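There is one chain below, alone, in structure tokens, taken in the form predicted alone.
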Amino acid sequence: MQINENLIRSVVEQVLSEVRGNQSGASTMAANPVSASSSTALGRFGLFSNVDDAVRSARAAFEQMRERPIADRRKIIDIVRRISIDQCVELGTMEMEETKIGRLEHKIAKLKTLGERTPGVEFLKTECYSGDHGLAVIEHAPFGVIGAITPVTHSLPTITGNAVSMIAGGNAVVVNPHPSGRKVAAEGVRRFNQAIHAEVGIDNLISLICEPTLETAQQLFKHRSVALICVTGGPAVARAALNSGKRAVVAGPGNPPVVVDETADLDHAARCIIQGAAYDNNLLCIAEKEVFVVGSVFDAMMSAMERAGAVRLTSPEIERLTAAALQVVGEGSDKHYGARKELLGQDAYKLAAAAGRSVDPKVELVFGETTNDHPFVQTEQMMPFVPFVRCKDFDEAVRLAQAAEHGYRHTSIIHSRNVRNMTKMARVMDTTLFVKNGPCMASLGLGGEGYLSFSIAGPTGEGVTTPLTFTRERRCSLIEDLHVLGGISNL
């Protein structure tokens, strides 16, 4: 991330004084979205009370626009753009005081970055065919209002990244977000509104449940004038969007494995690890969960990660972290274990304390040796620990990285310098995102080529969403005329 650390540290250190301390300022916001400002009331600059007057209004905005030029597509893209890159620090604050889950120079880039790199418009390629019998021509044209779910973990990112790709589509949004991360939601999408109304004349483009429930989010599911639902979160949110009966975009859970053959660049791939499982504390979906490393280079890469600078735990100190940050939930075929919210996206040196070690808060991950049946293995435990298990050869860690990956074909990683390993692995994981010698966030554009977005649709097949994600292909025919390339014969 190209990103100014000290200044960051500057304006954050100003802005946390602030959220703290001025009642009137941004902390009055943070707790109160809807009565921010002396002018916005439930029902203006995107924010409702209830789903039925979310979609009608959202659908109003839908109208005002498909009556305009892309042109104001454009401008009111490059308003959210704006919005989250100039005030990506004081956002990201705010959603770093409300969730408490994370990295606070993390929750910041994310917005900067998300700002900076969501395609819009210019994904909008028409397509033509002309031949003999006239002329064909391809358009993507918007569903109309999207019924969006967001996620805890990176609430008001997630808005900003699909408001972009849906926009640009053309559609109108209403955000049902994640009870936990409501506040920064709603202060984020006022600002979007009350900007885009300001300069375009529309508002309630991205519209917002204000008091999000499980009910409201099966409203949106369910509502008529609904035409597609885009979720982003865990197994059973996206089961739910599955099972609704309409069209759904789903970027569902992962658990992605690394392996690391015999031919890897040890000391680079620590420092790969390091930067993807401790980004936000590994709360991205992509991020590295656990690592199957040949035996022959186990030893070797268990050094290179301390030299890297994470700290090695023993194995009674695992223990102990797993009973401080695992638990049983759910109950019969659906038992499995799942994150403890005490631990959930904290710090390294937290879970360190769990573990019974006391290490410098500047610690980035703890790491470890397990097995490969080890629950911190095979649940998605979203915090900077990461297991280490040894495997016989290549061939086993493959097979046990499928396992752990259970079939979601979200995202995997390899470390190697045998292309044919690359290979073998990419065709056996047959996931939606496959890193080769570099952090997750590379297959993401950070670090590495292509376009940006944190709805990746594993489930539902659309891989890494862009504003074609939200569209609907339309083909006019012109039939006998326009092509002018051909014989005269028929004229």
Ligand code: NAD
The other form holds:
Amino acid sequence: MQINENLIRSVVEQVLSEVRGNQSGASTMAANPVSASSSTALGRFGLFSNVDDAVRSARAAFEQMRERPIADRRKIIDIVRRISIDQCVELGTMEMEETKIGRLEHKIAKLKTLGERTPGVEFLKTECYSGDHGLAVIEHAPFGVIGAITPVTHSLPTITGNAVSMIAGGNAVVVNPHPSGRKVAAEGVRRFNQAIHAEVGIDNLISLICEPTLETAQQLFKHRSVALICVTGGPAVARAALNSGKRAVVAGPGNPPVVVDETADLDHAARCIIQGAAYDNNLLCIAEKEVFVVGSVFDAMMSAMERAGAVRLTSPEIERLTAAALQVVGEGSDKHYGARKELLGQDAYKLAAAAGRSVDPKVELVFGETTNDHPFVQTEQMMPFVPFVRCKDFDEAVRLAQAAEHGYRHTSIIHSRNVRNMTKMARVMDTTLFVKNGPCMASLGLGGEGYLSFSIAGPTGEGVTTPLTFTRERRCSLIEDLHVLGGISNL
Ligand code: NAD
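Could the form predicted together with nicotinamide-adenine-dinucleotide (NAD) be shown next, to go alongside the form predicted alone?
Once more the chain from above appears, this time first in line as the rest of the complex follows.
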């Protein structure tokens, strides 16, 4: 019988790590709300207090999964899907209570949809070249342990989507979650691992740092056993990942502009803008953040927005809202506006109240006319107020949209029936996602074609991430044989 040293080493490491976890559990549990409430000691079911232990345990889990058939990856992914779907109400409510941003129904929907729609093992297609010189087979192999950084805007949903894609590719993952969404992240990860351990016999495939900091993120970036990093977040973490010296998949920030031209179906455009911009109170990175409308239909478009249920704020109201919602952050050349925590991801009626207007709590979006240089146009505001800018013509609208997107090349949207205008804007914007005549989420297969992920890697070019994003190409070549179309006389 052949002895597999890697497997034995990994099992021993896992047992040692569990013993260490149990020993330290008594002292760490009280400090960790997740451990205390679920009576799970750190060091088990994916929960770790330090990066070294988390990576070592994830590596051990990876080695074990490597010994298993691909069918086991499917089983593991099905477990993650099942928990995300069946427990979406409980976990979505936890996420809402902890982060206090967005809308409960969308927290729940995001978990369910990512559980249902993130592509799995079936996405890994083997390629083959056959010719006179034989056969070359290209397969997609795992990297090993992936370090993931996740945002507060979709704490557990991003982990769910990342876990499905990364495990489909055969990897294990260590997550450094956003500190403000760490408890729900830990609770989800604990449930995933507990079920995977019970049903497949592998623990810590999805590991997590329970008290994440910028230092633990840096340790993850630098860890020699982390083969790849995947960050989903704003400008600072995107920069940090690009400077990490490690291969990185970077799903960075956006500020998606919308252009409406004179050929658009204005009522349809208004409904789409409300659907996208109001979803989870505008926390989606792909969500409509500012709208440029050609002058000849500007007033008609504003009326269409009101007909569709959004509430229009006056200029003085917008200025009061701006003072309450945005503030100058950064220093020197990095000075820019940022959203204030108190109003980020809050309901439209709260924004209206800050503007001095009382509106029905059922109102999903407030909007109004601003100039192009208004901070609400230039800032990724992540709240359900959308500024509308009156433009001379289509070319000016596209030029301003391009400037407001700040070169992120993330997402842009057009409402038009003019194919030439669509083409022109698509070429100028050069964004990873370009949506025509739909709400932003249609570009992720939610009402449009294509597949779903909540990590859209613009800066590093992978686009909407899939299991293939998290694999290495490996080629096996057989020379001369197994190519069956050649002449028999050569054999
Ligand atoms: P954030 O940038 O504040 O935090 C994201 C993550 O990065 C968190 O875990 C945070 O702790 C970590 N982080 C921040 N600065 C860091 C640094 N210097 N070094 C290491 N880690 C660091 O963003 P957020 O508020 O949690 O999420 C919203 C942002 O994420 C928006 O800019 C949005 O566009 C972006 N986002 C992008 C995508 C995408 O697919 N491209 C998806 C979701 C969110």
